[in-house]
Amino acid sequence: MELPDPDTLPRRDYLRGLVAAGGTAALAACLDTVDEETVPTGTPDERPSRQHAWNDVLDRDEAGNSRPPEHHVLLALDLAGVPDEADRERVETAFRSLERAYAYDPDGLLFTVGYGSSYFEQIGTEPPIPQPTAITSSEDPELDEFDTLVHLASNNPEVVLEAEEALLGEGTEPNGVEMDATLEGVFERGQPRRTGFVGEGLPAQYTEMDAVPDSVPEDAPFFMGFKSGFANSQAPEDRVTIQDGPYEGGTTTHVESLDLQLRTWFEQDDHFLRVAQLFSPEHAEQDLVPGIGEELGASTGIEQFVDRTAEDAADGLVGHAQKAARARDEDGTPPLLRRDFNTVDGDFPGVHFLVHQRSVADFVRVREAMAGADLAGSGVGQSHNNGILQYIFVNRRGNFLVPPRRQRSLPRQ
């Protein structure tokens, strides 16, 4: 992929198209360009069992909601031939040489690594996961068939782009600080790569694109115009953690790569109706939300409204997490821990859509639910004013399972 212009960018715009083109040209570009403030360095024993425990280190707003690093690289990796316990120390020193590298912190380095059902395949054992598949009737999407998933995030994009290179053996001091051992010989570099950002204001720096238009909201950290993550709509860590087994103590994560339809979302549709569509026709009615969501604090309120569902959707119009909440908990916990980012990849605005829950099973309800398809006929159509259906589009997806950290080089079960 082609660098980007620094003389036609904003400086941000700049950085977040290196971590997107990435490799060793993009690194030394980015560490031209980035003030020279030094990035903690860490120790690998202060991190948690679980690889998916971001929560304890990650900032927070003024309601307490998280917010997820600003630079994220979803990095495939194959298997270069069948594993064996040399190969499994050598993995385990690479992560623990990143662990010295950064610290566990979003100015430092958050990632985890995750397995899919071709991994355990080819190691002869039976997947502990589900091959990925199309989960509604109105999509065709491609699927991950790729080995390893390591997901790198970060508030510097330089941290992306060193460990990136570190992990394959194209960098070998990433923050001064010597691999004692990389990932190559063991993998190769899988495909697709993904990249993508998340911050304030940082969507609406994208306008010059075709599929961007000027009424994305200035201070909007997502491309469809409002906040996400509400803390009173995520699942606690706990609950997307695997009580039992042989991998208690981890996670499954799965990846939903979607298109977005800007253009339809903010020229055809009023905020009204935006509203009403995402959140509830009730947010609506009661302007619950004026602006991008910093009104709603950490709980978007959409429990009061899950039990009008079916009548909404017979008048005419159902919201995007009104449909979803159906499928919570008994007691109202959400089963998903949501770490979405915005990307621009294939030059072409969307979300990767990465959650974490218990199993696989909790995520194919709640994205059932959020099809909405028992709804359409009653009075919404299959996309049409059913939730936010009609400006999303599913291109990928991919099941992993995310081991406790003692198991996450190259798990033998």
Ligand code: HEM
Given for the second form:
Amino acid sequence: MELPDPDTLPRRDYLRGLVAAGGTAALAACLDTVDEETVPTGTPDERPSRQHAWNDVLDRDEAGNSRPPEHHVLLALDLAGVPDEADRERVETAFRSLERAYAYDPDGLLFTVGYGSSYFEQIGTEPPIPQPTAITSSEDPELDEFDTLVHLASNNPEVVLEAEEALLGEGTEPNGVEMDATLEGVFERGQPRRTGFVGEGLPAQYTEMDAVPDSVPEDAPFFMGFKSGFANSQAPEDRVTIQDGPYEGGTTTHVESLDLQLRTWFEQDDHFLRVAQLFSPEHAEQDLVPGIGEELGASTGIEQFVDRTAEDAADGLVGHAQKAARARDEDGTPPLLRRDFNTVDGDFPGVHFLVHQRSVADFVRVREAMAGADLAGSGVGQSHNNGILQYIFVNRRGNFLVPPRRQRSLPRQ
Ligand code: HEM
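Having seen the form predicted alone, I'd like the form predicted together with this ligand now, please.
Time for the whole complex; same chain goes first.
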């Protein structure tokens, strides 16, 4: 991939372009542009036993919602052969080297390592995770077939690039710290390589792309123009943690990669309709979301409107969050911990919807509630006026088992 031009882009855009490009040349250009001394180093011992335990260190906004790290890489890996004990040690040493190079902090590096069903098949074990499949009737996604997924996340663009290169044995000293081992010989790079970003004002910087209209709000952290991930609509980390069995303390990851039809979203509909479709018709009627959602604080208040879902659909319009919230637990706890981010991979705006849940069945249940097939025909269509379905196109799905940290390196069970 061609490197972005530093002379034509603002600094932040240039750096994000380098993350999207990837590779040693992009890393070198990135390191030339940033002040590397600002990245804190760490120790493996400071990391908790759950790989997905990020909330304690994530930044928070004024209302107390977690703020996701700004830069993301989804690194796909394939086994080079059937691994043995020496490989396990090598992989663990590589991850521990990264943990010395970068603090357990969004300014350092947050990462998870997950394994797909093909990994378990290759080591001759019954996969504890289902193969991905299409979930809704309107999609025909590609399915992730690679063995291992490493999600790298940091507020610093050079960190995700450098950690990726270091793991693959293509960089020597990330953040000035020597790697005691790399994944070379055990893993090879798989496909696809995916990248993304999230943060206030970032989506609006892509309006030079044909598919990104000028009307993306200046301060929105996500392409569709609203905040997301309000504390009250996210699962607590405990709720997504596996409770028993060999992977007790772990979680699962589903990644749904989506394209967004932003021109239709912003140009066909007005703010009132966007709020109604994304949150609920009552949110629009009561003007609860006059801007990007700042006024909601830490809660969308969606629980007040969940019982009206079928009625709203029969009246001709139903909201995305309203539909999805139907799948909350009986006590009102949301079962999914969403850690999704924007992307322009393939030069098209989209979302890598990365989400943790205790079991993939939890994801499927919520995704079906969001699809709202049960509502179609009542007053809304399969996708028309049925939340945001008309504007999203599912390209790809993958399922991964994320073991607890002590078993993250080539798990055996
Ligand atoms: C382009 C894609 C998407 C966008 C822009 C989007 C946006 C949003 C927004 C703005 C909210 C309300 C604010 C919040 O509670 O965080 C929300 C809620 C939610 N969305 Fe999405 N979403 C997308 C895709 C998905 C997908 C693929 C799922 C998969 C199941 C999903 C599941 C949920 C859930 C579970 C909630 C919270 C419902 C509750 O309060 O219990 N979303 N989404």
